[in-house]
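The chain below stands alone and is given in C-alpha cells; this is the form predicted alone.
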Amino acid sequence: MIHVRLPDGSSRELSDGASAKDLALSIGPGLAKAAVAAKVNDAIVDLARPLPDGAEVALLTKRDPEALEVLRHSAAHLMADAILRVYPKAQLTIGPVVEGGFYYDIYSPDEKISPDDFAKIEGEMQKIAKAGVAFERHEVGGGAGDEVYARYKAIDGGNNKFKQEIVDGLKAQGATLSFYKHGDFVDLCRGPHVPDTGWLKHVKLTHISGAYWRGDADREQLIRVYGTAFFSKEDLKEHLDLIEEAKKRDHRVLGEQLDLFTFNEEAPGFPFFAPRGTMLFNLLVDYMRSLLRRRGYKEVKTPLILSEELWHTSGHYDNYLENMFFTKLKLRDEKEPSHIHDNVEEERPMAVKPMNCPGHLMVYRTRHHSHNEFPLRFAEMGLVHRREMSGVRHGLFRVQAFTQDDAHHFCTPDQIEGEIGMLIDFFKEVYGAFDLDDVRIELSTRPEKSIGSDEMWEKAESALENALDHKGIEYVVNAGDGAFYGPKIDFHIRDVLKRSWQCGTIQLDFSMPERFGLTYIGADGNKHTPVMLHRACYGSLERFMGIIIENYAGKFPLWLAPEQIQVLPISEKFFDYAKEVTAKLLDAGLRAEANLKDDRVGYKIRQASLQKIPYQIVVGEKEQENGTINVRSRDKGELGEMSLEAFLNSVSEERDPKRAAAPSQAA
C-alpha cells in the first residue's frame, strides 16, 4: 500500500501502482470525471500516472490554470495529426504551449499551409476529438526495436531530420525518451495531456506566421500554424471575440489612421513619429518627468556611441553581442577615391549603446561621493539600439532604435528594501494612471549566462525576496530568467483585452559598480562598492505607446490626446470667431485646433470623430452673437451650447492624470 497527502492536508492509503485516477476515483465519481491532471510533488502529471508512496498530491479540474494549459499542450498534438491527414508529406518539429493557446511548426516545402485550410483542418481535428481516443505515455530507449518509436518516426514520412535532430540532442544529454501515443498518431513529448481527445472539443486554430528552424535564420524556414483551446464552448467564444476586438485595436493600423507614426524600408525597424505621435511621446515623456521631479531623481544625458572596451567592462559584449550595432570606419583610397575601404581598423573601436547603464556609472566615476548623497538617483530618457531580426519585428512592440525611461539608483545595502518599495509603490502609481490596473510581479533568478560570483547572485536574490516578502507583495519565481549581471522583479500589466506586457523592470546589481571601480566614502570613513539597482517603468517608451494605443482603441483620455479640441467653424464667415475660441484654448492650456478647410460641417464633423479626437466645438452665427461654444463630447455625445468658461470648469478633472475618470474602451 501506499499513503499520499491532500491539499487539505489529509491522507489517503491506495493500493501499490495505483494513479493519481485512482485516487479520484476514491473520492468520487464526480471529481474522478472532473479532473485533467495532478500534480504530484509540485509536478503536473497525467492522471494515469503511478503515484510514489508519500507524495503530495493536487487533483486538478478546469477551475485550475494549469489545467487550461494541459488542455492546450493535448490540443497542439490534435492539430498536429489532423494537419499530417490534410498534409501527408508535411513533418513536425516542435508544439509548444504559448501565451493565450499553443503553436506548432511544421516544414512543408512542397504543400504550403495557408489560413484558407483550416476548415479542412479542423474537420479532422472533430473528428479525433469526437472519437474520445485515449492519450497514452510510452518512455522507450529509441533503439531500432522499439515499436513506439519506429511509429514515432513513421508518421510523417520516416525521414525528418528535425525530430532526429530533437533526439540525438536528448540521448546526448541522457535523457528518458517519452512518447504521447493517441489512435495511430504519436509524438516525443514530456506530457501531461488530458487523459483523452474527447477534451479536445473547443480548439480553434487562429493564425499562421513563418519561423526558422531553432529559430536560426540560416536554418530551415517552417510554418508556424498557431491555435487555442478551452474548456467549453463559451470561454473559446469570449477568447475568439477579444481576437477581433485586438485586430480592430491594432497599433499598426490606428497608427496610420491616427497619423501617429509610420515605417519606411529605408530604416527598417526605426519609427517615424508624425507630430501627432510626437506630441503623444512627449506626453509620456512629460508625465513621467513630473514624477520623477518629486522623487528627487537627477536627469543625466549620456552619449548614443561609447568605447567598445566599456562594454567588454560592463559584460554586455560577450552576453550581448548578436543584438549590438557597431561602428565601422570607411575611407577613400588614396590613389583611387572612387574606391572605397570598408570595415577599415580603428585604433578605438565604438559601439552604438544597447543600454544605457555604463554611461550613468561613467557620470557617476567622475567625482567623489559620500554615504550621505545616497539613495543617488540617475535617470535617462535614453536613446538605445538593438539588433532585431526581421522576422521578429512587430510595430512599435519590437524596433531597432527605442527610448528607455532608464534610471540607476546607487545606494548602501541596507538602503535596498526601502527603494525598492518605492519603486513598487511608483510603478502602480504610473500604470493606474494609463488605466493598466491589473499588474503581477515576477522575481527572474540568475540565468544560464550570467557574470558574477555564487555569493553574489545569493545575495542579491535575497534582497529582492525580503523586499517582496517585507511589502506583502505576492509574486511568483521565473526560474533562469534574470538579466545577465543580477537578479530582478518584472511587472506584467494586463490591458483591456486581457492580454499581458512584461514592462517595468528592477534589476539589482552587486556586479558592475565593481567591475567599472565605482566607491563611496561610508559613515566609518573607509571607501565602500555601491549597490545599483537597473530599473525602467515604461520599458521601451515606443512599445509602451503601442500597448496604450491598443488599450484605448486609440481614443485617449483628455490628458494624453495629442489634439485635444478641434474648432469647427460652419462657415468661412466663421473662421474668425474659431480662431478667436481656439486662441483662448491654447491660452488655456489645452491641445486645439482650428479646421478652417473649405469643407461641409457635417464632414468636418466626421473626420474629427474618426480622428478620435475627444472634443469639438461647433460656431456658427448663434454661437458667435452669444460669445458661446456648442460642445460635442467623444466619449458623451452633444453636450449643447455653453460659455468657454463652463466648457473649462467641466474639463478640469480630465485634464490631470491622476484625477481623469476612465474613459470609455470601446472600439
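These numbers come from a predicted model, not from an experiment. Positions refer to the first chain, counted from 1. What changes on going to the form predicted in complex with the RNA:
- Among the candidates Tyr297, Asp241, Arg276, Asn372, the residue located at the hinge where one rigid part turns against the other between the two forms is Asp241.
Show the same protein again, this time as the form predicted in complex with the RNA rather than the form predicted alone.
So it's only the chain below, everything else dropped.
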C-alpha cells in the first residue's frame, strides 16, 4: 500500500504501483475522465506513471495552464507523425511548446514543406486523433537491442543524425532515455503526454519559418512548422480570432488607412510621417513634456553627429559598432572634377549617435555642478539612428531611426533609490494614460560584453534590487541582459490583445560619468563622480505609437486623436455655417476640419467613420437656423442636436489625458 497527499491536504491510500489515473478513478469517474496529467511532487507526469509512496499529487485538468502545455506537446508529436506520413523522407529534430502553441523543426532538404500542405497534414492529424490511440512511455537504458529504440531509430529513415546527437548527449550525461509511442510512431521525449490521441482534435497549423539546428547559423537549415492546440473547439476559435483581430489592428495597415505614416524604398526602415501621424507623434511628445515639467526635468538638445573619438570614450565604439552609422567624405578629383573619390577618410571621422547619453554628458561637463542641484535631470526627445540587420525591420516596431524620450539623472549614490521609486510611479502613470495598466517589471544584470569593474557592477545591481524590494515591487530577474554600461530595470506592458511589449527602461551607470571625467562638489567641499541613471518611458516614440495604434485599433481617445472633429455640411448651402462652426471649435482649442466636398452627407459620415474620427458634426438648415450643431459620436452613435457650448462641456474631460488617481509627488 502507498499513501499520497492531495492539494486539499487530505491523503489517500492506494495499492502498490497505482498510477495517478487510479487515484483519479478512486476519487470519481468524472475526474478520471477530465484528468490530463498529474503533478507529482511538483513535476508533471503522465497519468499512467506509477506514484511513489508519500507523494504530493495534484491532478491536472484542462483548466490548469500546465495541462495546455502537455496537450500542445502531444500535438507536436501528432504533427510529426502526420508530417512523416506526408513526407516520408523528412527527418525530425525537436518539437517544443512555445507561447501560444508548439512547433516542430524538420530537416527536409529534398522536399519543401509549405503552408499549402497544411490541409493535408491536418487531415492526417485528424485521422490519428480520431483513432484515439494511447501514448505509451518506454524507458530505455540506451541499449541498442531494445525493440522500441530500434523502431525509433528506423522511424524517419534510420540515419537521423539530429536525434542521434541528442541521444549521444543524453547518454553522455548518463540520463535514462524515454520514448513515447502512439500507434506506429515513436519519438524521443521526456514527456509527459495526454493519455491518448483522442484529446488532440482541436489542432491547427499556423505558419512556417526557417530555423537552424541548435540555433547555429553554421549548422543545417531546418523548417519550423508551427501549430497550436486547445482542449475545445471554442478555445481554438477564440485564439484564431485573436490572431485575426491582431492582423486587423496591424499598425502598418492602420497607418496607411488613417494616413499616419508610410515607408518608402528610398529610406528603408525610416518612417515618413504624414500630417496626422506627425500630430499623433507631437501629442505624445506634448504629454511627456507636461509630465517632465511637473517633475523638474530640464530639456536639452544635443547633436545628431559627433566625432568618432567621443564614441571611443563612451565605449560605444567597442560595444555598439555594428549598430552605428558612420560618415564618409566624398571629394572631387582636383584635376578631373567629374571624377569623385568615394569613401574618403576624414581627418576627424564622425558618427551618428545611436544613444543620447554622451551628448548629455557633454552638456553636464560644460560647467561645474554641486550636490545642491542634484538630482539633476536632463531630458531630450533624442533622435537616434541604429543600423539594423536586414530582415529585422518591422513597421514602426523596428526602425533604423527613432526618437527616444530619453533622460539622464545625475545624482549622489544615496539618491538612487529615491530616483528609481519616482520613476516607477511616473512610468506607470504614463502607461495608465494609454489604458496600458498591465505592467511587468524585469531586472537585467551584467551581460558578457560590458565595461566597468566587478565591484561597480555588484554595487549597481544591488542598488536596483534594493530600490525594487523597498518599494515592494514584484519583478523577475533577466540574467545577462543588461546594457553594456550597467544593469537595468525594464517595463513590459501588456496590451488588450495580451501581447507584451518592452517600453520603459531605467539603467544605472557608474562607468560613463567616470570615463567622461564628470564631477560635482559634495557637501564636504571635495570633488566626487556623480552617479548617472539613463531612462526612457515610451522607449521609442515611433514604436510606442505603433503599440497604441494597435492597442486602440486606431480608435484613439479624444485627447490623442489627430483629428478630433469633422464638420459635415449637408450641402453646399451650409458651407459657410460649417466654416463658422469649425472656426469656433478651433478657437476652443479642438482639432477640427470641415468636409467641404461635393458629397452626400451619408458618404461624408462613412469617410469620417472609416477615419475613426471621434466626433462628426452634421450641419444643415435646422442647425443653421437654430445656431446649433448635430453631433454623432464614433463610440456612442448619434447624440442629436445641441448647442456648441453643451458639446464643449460634454467633451471637456476626454480632451485631456487621464491623470493617475493619486498624482505622484516628484522629488
